[in-house]
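Shown here is one chain on its own, the form predicted alone, set out as C-alpha cells.
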Amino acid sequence: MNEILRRKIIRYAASLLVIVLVVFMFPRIMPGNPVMFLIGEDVIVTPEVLADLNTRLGLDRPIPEQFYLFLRGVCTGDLGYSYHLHSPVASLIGDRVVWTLMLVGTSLLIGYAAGILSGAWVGWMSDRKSAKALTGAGICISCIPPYLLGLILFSVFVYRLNWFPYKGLYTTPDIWSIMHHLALPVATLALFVFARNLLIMRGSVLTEKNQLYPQFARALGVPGSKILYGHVMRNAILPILTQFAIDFGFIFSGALFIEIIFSLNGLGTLMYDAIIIRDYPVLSGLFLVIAVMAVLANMFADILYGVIDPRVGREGI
C-alpha cells in the first residue's frame, strides 16, 4: 500500500468517525434529559421509569463506554429504536432507502450523461445560436432550487394536465406503475442535475479547446467529433467529478424535498414525519446514513478521478 492510498484511507476513516461522534453527541449535548429525546417529549413518565430507562439504555454509564457501545451498535447495524413508530431505526430506513436510491441513482445517471454530452457539444459549438439558447436555458434551470422546480412541474403536469399521479410510488406493484409514478420526480431532479453539469462542462470544454493539442489534432485532419469526444472530453470531465463530490449532499437533500412534494414513501417523507413528531432516533439515524453516503460519494469521485487522470495518483492528494 503506497503512502497516498494510506493517507486517503485515514482521511475517510477519520471523516466517518467524526460523523459517528456527532450523531452520538447530538441527543447528549441538547438541553434536558437524553431519554426524553429518545422516547419523545410528549410522553409522560415517572422519575422511577425515567431512571429505569436511563439504566436500560446505558445512559448512566461513562461517556467513553457509551460511545463504545454506540459505535459497536452502528457497526452491527443497530441505529437505535423509534418509540414513536415502534420499530428499529435501521428497519425503518432500510425499508425506505431503496426508493430514495432509485430516485437519486436514476436521476444522477440521466442528468450526468445528458449534461456531460450536451455541455461538451455546447462548449465545442459555442458560436451557434442553438448552443447559446441551450446555455441560457441551463442558466435559468440551475438557478431554481430543486424543491421549487418540483412544485412548478407538479402544478403543470400533475395538477393542470393530469399526466402523472398525484402521489405514491405505485398503484399496483408492477414495473409500469412504478415508472409512471417516478417519471416526473426523476425528471425534476435529472433536469436540475443536467443544467448544472451542462454549464460546468461547457466552461471546461471552452478552456480545453483553446489548448495546443486540439489545434494540433485539427492540423492533422482529425474530425472535430473525434477530437471532442476522444480527447477533449477526457480532460474536460475532471471538474464534473469534483463538483459531484461537492454537490452530492445538496443533490441528495433536494431528492428528499422532491419526495415530500410528490408524496413518495422514501427517506424524505420519513424525515418529514420524524421532524413533525420529534422522533430524534430516526433523525439521528437518517443524518448518519446520509452523511455516510456523502463520504462514500466523495471516495468514489476521488477514485474515479485517479482512474481518468493518472497524474493525480503520482502527484498526491
Partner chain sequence: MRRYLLPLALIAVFATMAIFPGLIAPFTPTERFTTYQAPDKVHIFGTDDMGRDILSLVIYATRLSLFIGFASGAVAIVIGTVIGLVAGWRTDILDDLLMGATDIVLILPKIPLVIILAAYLSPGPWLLILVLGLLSWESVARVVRSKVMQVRSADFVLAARCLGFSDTYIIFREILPVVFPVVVPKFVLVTASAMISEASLSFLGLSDPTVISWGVMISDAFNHGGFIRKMWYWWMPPALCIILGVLAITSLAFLHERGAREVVQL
Second form
Amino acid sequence: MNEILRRKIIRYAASLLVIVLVVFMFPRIMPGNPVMFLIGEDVIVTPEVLADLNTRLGLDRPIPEQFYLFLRGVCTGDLGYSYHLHSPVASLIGDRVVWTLMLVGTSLLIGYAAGILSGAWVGWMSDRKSAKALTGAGICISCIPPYLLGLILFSVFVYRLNWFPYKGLYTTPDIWSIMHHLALPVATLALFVFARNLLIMRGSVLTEKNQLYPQFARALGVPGSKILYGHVMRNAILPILTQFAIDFGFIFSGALFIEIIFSLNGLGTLMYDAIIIRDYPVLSGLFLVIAVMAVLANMFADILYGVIDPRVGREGI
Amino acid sequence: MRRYLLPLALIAVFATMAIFPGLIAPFTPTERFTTYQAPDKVHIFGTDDMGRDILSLVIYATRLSLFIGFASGAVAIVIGTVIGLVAGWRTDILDDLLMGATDIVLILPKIPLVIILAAYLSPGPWLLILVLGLLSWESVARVVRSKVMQVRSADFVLAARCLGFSDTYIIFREILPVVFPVVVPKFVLVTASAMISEASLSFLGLSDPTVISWGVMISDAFNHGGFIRKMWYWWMPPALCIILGVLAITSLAFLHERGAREVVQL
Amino acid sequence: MLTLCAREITHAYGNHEVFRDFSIEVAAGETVGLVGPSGCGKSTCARILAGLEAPQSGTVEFCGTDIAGMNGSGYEVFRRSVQMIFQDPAGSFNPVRTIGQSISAVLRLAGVPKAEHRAVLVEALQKAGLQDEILSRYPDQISGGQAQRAGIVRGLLISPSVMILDEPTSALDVSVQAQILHLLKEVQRERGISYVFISHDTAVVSFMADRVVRL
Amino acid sequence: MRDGPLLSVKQLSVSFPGTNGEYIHAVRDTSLEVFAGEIVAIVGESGCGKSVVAQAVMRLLPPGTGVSGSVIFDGQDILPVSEEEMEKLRGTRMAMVFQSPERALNPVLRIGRQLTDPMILHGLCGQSEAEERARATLAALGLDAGWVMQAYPWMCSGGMCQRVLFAAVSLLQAELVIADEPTKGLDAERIGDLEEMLAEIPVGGQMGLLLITHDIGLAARLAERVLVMYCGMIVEAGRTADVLTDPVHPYTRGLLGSLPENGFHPIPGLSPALSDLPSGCVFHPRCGSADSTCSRFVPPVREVCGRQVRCFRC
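Please could you give me the other form, the form predicted together with the partner chain, since above is the form predicted alone?
So here's everything in the complex, that chain up top.
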C-alpha cells in the first residue's frame, strides 16, 4: 500500500511541477521580449514603462530567483496581472469560475448518472435493437466536437425555435431565469458526457458479462436486473473511474467551448477574449487553474476507486 | 466484411477530396465572387464573406483536416508503441520512469495545454501535428504495455526463447503482432480526436489563418456573420464533413472491436 | 554420459523458499521423471533446466559446462539441444500467427532453404499423426491434442538432445493423453533423445520414466 | 414424495450458430433421468457437449442458441417457461456448482453478502437468520466463519472459495444439484475434499445430483448410474458398475483403455470437430469394428446387457 501511495504522490507532485514549469517557462523561453508575454501583446507602453515593468516583474533577476518568486506568488494566490482588463488574474478567474463550475457540475452529474445507467443496460442487452440504436447514437454524439454540438443545438433551439434566450443571464438574478438560460448549455455538455460514458460503460459491462460470477449468480436464481445493478455494475464501473480523470480535462475544455457558443460569462469566454487579444497572463492563469483542477480530479478518482474496489493496494492497480 | 463498406467508402470519398481537390471542386479557393451569396446553381452552398465558393473551400479544406488527424495519430502511435513495448518488456527502473512520464502526460489537461502552447507559438500545421501527437501517446503506451506484460511470460514467448530466437525477433515478430490488434483501434481513435482538436483550435482562431481547414471555415462563419445571417449553408457543410469524417474513422475502431472481441474505450 | 544436470539449485519468491539445493542429472537417451505436489516449483525447475530462468544459487551444466558462463556459440549449441514442451498446448503458439507460420519460422532459423519448408513440414506432421491442413489454422482453431502434437513437431525440428516436458498431458483428455505419451515414446525410440518428464500424476510418470526424482 | 424422476431430459438437442452461418450441433438427441436420492454422472472428453447439457437444464445458454426436446423438472417442462419463472426455480429448486471457484464469486463483494443475498432474495429467511445459517454452514465445512463472512473472495485460497461456493449452493437446499466439472484444475487433495462434500448431497433421498465430469475415476466412486458422451451423443448409459467395468460400446472401451490403470492404450485417430461431424455413427472413423452401415446410419438406442447403447455392432 505504502509503495503504491508513494508512487502516486510522486506522480502528482511531478505533474504539478510540470504544470507550474509550463506556465513559468513559456513566457521566458519564447523568442521575443518576455515582458510582452507577461503583460500581453496588444498593450501599448513606452520604453520607460517597459523597463520599469521589467524590474517590477523581476525579469532582471537570475532564473532560479524568478522561479522562487513565481512559486511564492502562486502559493499566495497571485496569478499575475492582466494589463488589458486592469485586474489581477486571480480575481478575474474567481469572478467567473462559479458559472463554469455550475455548468460543469450539473452536466457531469446528469451525464454520468444517465451514461452509467444506460450504458450498463446497453451492454447487458447488447443484442437488442434498441440497445444497438442507443450505442450508435452514442458513437455519433461522441464523434461531434463539443463546440459543434453546441452550435447545432444553438441554431436549432435558439435561432429556429426560439425556445431559449440568446444571452443576458446576468441581468436577472432569479433562479428560474438562470435555469432557463443554463438549460441548453447544460443539456449540450450533459449529452456529450452521457455519450462518452455510455460507450465506456457498455464496453466494460460487455467484458464483465462474460465472467463467471454473473453466471453463478444466475444459477443461484438472482434476477437479471439484480445481477446487472448489484453485481456487474460494481465491477464494471471501475474503468469509468479510471477514465474520469483522463476525461476531466477533455470535458472541462468542452465546457469552455460551449460557454463561448452560448455566451455564458464563465472561464470559457474569459479564455476566448484572452486568446483574441493575446492576454497571456490570463491564459497562463487559466491553464494553471484548470490543470490543478485536473490533478485534483485525478486524486478524487483514485480515492473513489479505493472505496469501490477493495482490491486496490493488493494488486497495485 | 460488409459492415466495413460504408465507413471505408466515406473515407475513400474524403481521401479523393484530399488528394485531388482540383478535379472535384468547381472553383479554386482563390477565386472571388459576390460575397454572402445564397445557394444557387453555380454556388451550391453559396459564397462566404470574402466571396469564395463554399463548396470548393470545403473540398480544398479536406486535405489539411485529414492530414493533421492522421499525421498526429501516426506520431502518437509510434511513440506510444515504442514506449509501451519497452516499458512492458523491461521490469527495471526504466519501466517505472516511462510509466511515470505516461501518467503525467495523462493527467495534464490536453486541450488547455494545446491552447496555451498555440497562443504562444501561433502554430502552422506541422507544429500542430507534433504537439497533438506528443500529447496523445499516453493511452497507446498504456494499452501496449499491459498487453506486453500479459504475453511476456506466456508459453509461446518462452517457447520462442527456447528455440533460440533473439530478443529483437521475439519483440518484433512474436509480441508486436499480438499487440497490433489493440494498437489499430487506438490509432483510429487518436486520429479522430486529433481531428476534433484541430477543429476546436481553429474555432478559437489559434491555427494558421492562411490555410483552410474545416475548423477554420466554421470559425469564419461564426465570427464573420454567417451565424447571425442564418447562413446554415456556410457552416453546416464543413461541420458535416468533420462529423462524418470522425464518425467514419471511429466506427472502423468499433467494428474492429466487434470483429476481434476487443473492447475499445474512447 | 550426462547431458544435462542441475547442481544444488535453489529458488525462492521473496522470503518463500520454493526448493533448496536440488540436484538432478539426465543421461543421454533416458527419461527422468520429476514429480511433486502442485506448488512445489516443478515449473520453475523446468524453466531453470531449460535455461529460461537463472537459479538463485547452484549451477546448470550442459555436457559438463556451466550454462551461465557459456559464450555465444556454446550457448547456441545448448539452446538448440534443450527444448521444452508446455502444459497449455494452444498457449505455446502465438495466437495471431498460424501454426504453419510459427513452425516455419523455426525452419528459417535452422537454415532450411525456403523451397524445402513445405515438404519437411508435411513429413514431420505426418509422423506425429497430423494433417497438413492445420498449418493454415490458428492455435485456437485446433484441439488441444493437435496443438500439443504440433508443439512436439516444432521442438523436434531443430533436433534437440534433451526435451523438458512440463506437464505435457495434464491439460488433455485421457484418450489424447494416451496418444501423446505413445508418440513421445516413439520419438525417443527413433531419435534416442533424453526426456525430463514433469508431472503431478505418478501413474503417468511411472509409465514414462526410467527413474523418478521427487521435488 | 414424487413418483416420477426429479429431472427427465428427453431428446434434447442443442445447436449454436457458427461463424459462417452454419449450425454447430453440440448436443444431439440426448435423454437422461435423475431420481431423488441418486447421483448420475455424465462422463466424456472436452468438447463432447456434457457441459452444454448442464447449461440447457439450468437454462443458462446464451440467447440465440437452438434448443429442442424437453427438460422436465419435477413434472414440468421448463424449456418453454419464462425467464422470471426460471429465476424462481434456480437456486432454491435446482442449483449448479461451477468449476474454477475463484472466478465464480464476485471479487468486489464480501462473501457474507454473496451467501446471504440469494437466501433473502428467495424469501427463505430474513437478514439476521440468513447470516446465522451462512455462518453455521461455513463452520460445518471447516471454515473460520466469522472471518470468511467479512472477507472478499480474492483474500481466500482456492480451497476456501470452493467450500464457499458449495455453501452458497447448499444453503438454498435445492432438490437438484448439477456439478459441472467440479474437479477441473484442482489438485488431488482438493478433489478428495470435494468428493466428500458431493457425496453428501443425496443424503436423505430428497436431492439428486447430476455430476458432469471428465474424471472417470470420480464418476466411478460417486455415481450410481453413468452416461458416456461422445461428440454430442450419449453412446452408452447404465449402472456404473456395468458400464465402467464391462463396457460394450467401442468408444467406452477405448476410453477406459486409455486410463493409466489400464495401460494407456490409445484410441486411434482424433475426435472430429463439432462443425464437421462424420455421417452415420459419429465414432465409426475411429472404430475397429465399423462397417458400411455404421458410416451411413445413426445407430438408435438399444438395450444391451442391461444398459442403453448406441451401436449396431454390439
